[in-house]
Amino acid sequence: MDLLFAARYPFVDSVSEIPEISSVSAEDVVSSPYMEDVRRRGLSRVMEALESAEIGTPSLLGKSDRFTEIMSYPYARILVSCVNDRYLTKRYALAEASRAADYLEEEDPKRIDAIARTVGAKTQIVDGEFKMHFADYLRLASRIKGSEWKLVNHDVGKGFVTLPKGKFVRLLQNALQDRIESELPLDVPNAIANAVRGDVDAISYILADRKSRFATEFTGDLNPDHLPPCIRALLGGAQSGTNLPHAGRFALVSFLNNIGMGSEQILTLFSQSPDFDESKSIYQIKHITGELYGREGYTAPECKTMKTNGICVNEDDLCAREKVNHPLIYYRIKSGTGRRD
């Protein structure tokens, strides 16, 4: 394996055995003066992942500069474990993930491929075309808003769903996502945490920080148990750090809505998502709230639109009956707003 490659993908795991990496302990990375600007990159990839969710790709001409990047994400990767905060790993597995796409895009077949078995996706890239399993597919296009990544609208043959360049990397990302995601925390040993307890410190401040500016709470008079199974799941999500479908993101806003939350507030349960952009995210919040052009918002979708939408899940026995085909329905009967009959 060249230095270029494992640069740009240090997560594979044959980076290990490079000579040149191999031969580099946990401890020289830490402590190292030799080491400084690894560190100070890897500080730099965990901070630009909290700070905006992306990683910048530096320039990879010279060998040291590429020896650099390898071992900057080790160190990273040491940070986000030392500081064991979920929100932190997930929005860092996300960063990561993205920067790898971005090289992904301009890569060929041969060394797509490569990533696609680091990553676990069963695939086959054969005279240019790009395939995924659909069990794959269907796993990792899930989260993913857009009609556009219904299987409906792709071929599929013999198990497999052909996709375009484009997409067959983004569905990577997620997967790559998910395997960083799962590697953290590492445990690491007390030594290393007091080496790097100054960049630890760094990182946790510029979080707290930025979790503070998201701390208001709903004040009205919301139970947890008045709210419909399926409401309650996409809420669960919000509120742990979970990548919403559109779909979901959709119902969740606009269900609170109607009931009565207003978009600040629905808005701090979205800033623990690994993608959260303030602007971006305020502005579909009030595009479904009506705020933004001042008029009615969005009625929650109705019981059948929610499980077309594959999001109906855990029905209960006020699920099943026949004049709750709503889950505005199925919160003002438990809340004590509607008829129960």
Second form
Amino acid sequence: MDLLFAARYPFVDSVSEIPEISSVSAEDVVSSPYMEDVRRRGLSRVMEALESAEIGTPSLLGKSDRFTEIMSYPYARILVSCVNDRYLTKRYALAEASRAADYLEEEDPKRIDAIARTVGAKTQIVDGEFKMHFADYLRLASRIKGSEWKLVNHDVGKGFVTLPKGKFVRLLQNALQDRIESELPLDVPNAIANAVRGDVDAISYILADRKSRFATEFTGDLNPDHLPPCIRALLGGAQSGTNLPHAGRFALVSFLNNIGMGSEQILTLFSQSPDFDESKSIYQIKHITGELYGREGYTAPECKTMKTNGICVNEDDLCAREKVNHPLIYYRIKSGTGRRD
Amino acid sequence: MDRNSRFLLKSFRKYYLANAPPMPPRYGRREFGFMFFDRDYVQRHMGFQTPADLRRFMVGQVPSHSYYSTAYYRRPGAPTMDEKEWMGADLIFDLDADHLEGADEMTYAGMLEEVKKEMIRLIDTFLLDDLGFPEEGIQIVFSGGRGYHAHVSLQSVLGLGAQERREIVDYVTSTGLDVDRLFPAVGTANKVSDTSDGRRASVRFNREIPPKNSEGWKKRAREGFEVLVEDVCTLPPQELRSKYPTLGKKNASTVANLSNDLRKHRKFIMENDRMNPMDTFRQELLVETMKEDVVPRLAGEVDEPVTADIKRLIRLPGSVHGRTGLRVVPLTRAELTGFDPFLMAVPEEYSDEPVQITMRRPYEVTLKGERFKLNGTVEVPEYAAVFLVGRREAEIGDGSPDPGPF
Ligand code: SF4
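Let's compare: the form predicted alone is above, so bring in the form predicted together with its partner chain.
Now the complete complex, all chains and molecules, led by this one.
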């Protein structure tokens, strides 16, 4: 494996077999004065992930650039492991995966294939055609919504889905994210943890600040007990850092807006999501609440639509009542704010 | 227990004495569930650790209906789903007579024959060709009742979630299929003309058709299109318009012109995989007909809730069905073609000894090759009595009130 490839995809197992890499110990990385660049880049990998869910792609022209980029990856993982926060871990994995995807889009099929094999997806790349086993396809695509991701709108034969390169890479990104996330946190020996304490504190500080910034802004008098089970599940998902599908976000935002929450309040709820990007999210939220165009927002989808989208979950006795055909009706009954018109 | 149930129980016990149901793969991780002749609930959350345990249970308890979970659990016998801990589930395709159009007018045998045809299409077209399951990876089962199941227990599908399984259902049933993707409209600059503000090219959109060597839905759409083209070119107008309601809604002259035009350009279209020589509105009419009339007929049938349910109980192969007495028969794809439940799913253990029954209504059926045309109080072989009593077409005895067990 060449250094350039390793620098782009430092998570590939065989990277550690490169002599220049394997000869460096973890102690060196965290404490050697020659490794300062490595540590700086490692810290910035985590900080960038935290701030924007993206990690930049620096120049990899020189050999030392490449070395720094490779070694900063294990260093970043040590930092994330020491902070050991679910939100940070998810967001970091997301950012690393999308950084790798940026490179993958420019690669030739052979290299893409090599990466595909590292994530355990059953793939075939023949004559420039990208194919993935349909079960892997479903596993990786089901979290991305939109009719263009439906299996029925793809060519499927002999168990394999034929995909354009862009979609194939997008799915690999999801697989990489899963893999990177599943490997964290690492078991970090005390001596190493002590050596990196400064950087860990810096991250923890930003992380806490970020969390509190959103937490204090939220002063709604939302009683979770009044929410229908579907909305409660979506809200719980958003707050625990699960990626919500598009239909789920839409339902949640429009519902919260319909019961009187403003865009900013809703934003604070979403801030826990690992791919949370403040500027993008506020745009999406304001689009749904109508604030963007200064008009009435969308009405939350009815139960039937929720069911079709697979986000009607944990139906309870109240849901079963005939007149409850809309999550808002459920809420009005529970909260006693029934419309009397 | 009434005398009907007592009779069925006795026959079922004879069956289970000679036939222990084969254990399903990974049986130690499955939940079992049963119904009985003298209880009106399903006994769930049972686990069997050895084939002998199951056998003892079947002979001792003689359930009327036997089920096992398609899911694997860490603790299959635990009383709640959370404690069970889901580990994965077989992928199930279920087809039964309930969804058949006009099922009410069909005989039981007629329905089963129809369902079998659909099952064969589902397996050959979707499971083998498109999804690429190896034939030996698909276990087919006659349910003993109104249909057939296909079980896939391959490692690759066990971990699929409900939403992902629903995607497979949508694939098979063509739900959400974008027909415009199969017949894309491709723009080409037509003629270039000079206007006051410069040169302008007018763009014309032509529909392409899926090429010959396509796979999946493109392949089916190609085949469906070939049939449509053949029909438009050759069928008498009356027949053509009733076969394709979309064409039926158009003026007779519109359809006649379409036929003429298509006959002229058919060769070019099929060889070049695009409809260019035809007028745009005729191209659109063909695509519209594909969407409305042809594609729905190409779709497969499958019971969505069963496939999407990752915690379902399903009939245990090798057991007998309490409503028919027929065996739940595991089948290979090759066996399915010639499978006749009325010949092959009647257990040998039900004897030829005559049993007196009273019909609730006149009924006709062919079992083990023998034709029965029945009415009133009659004597039939035990195997026929089990079927008729199970299906509630007849009662044991001469129609006088049940004297009770003693
Ligand atoms: S029935 Fe309606 S309110 Fe209840 S969970 Fe489903 S979508 Fe929500």
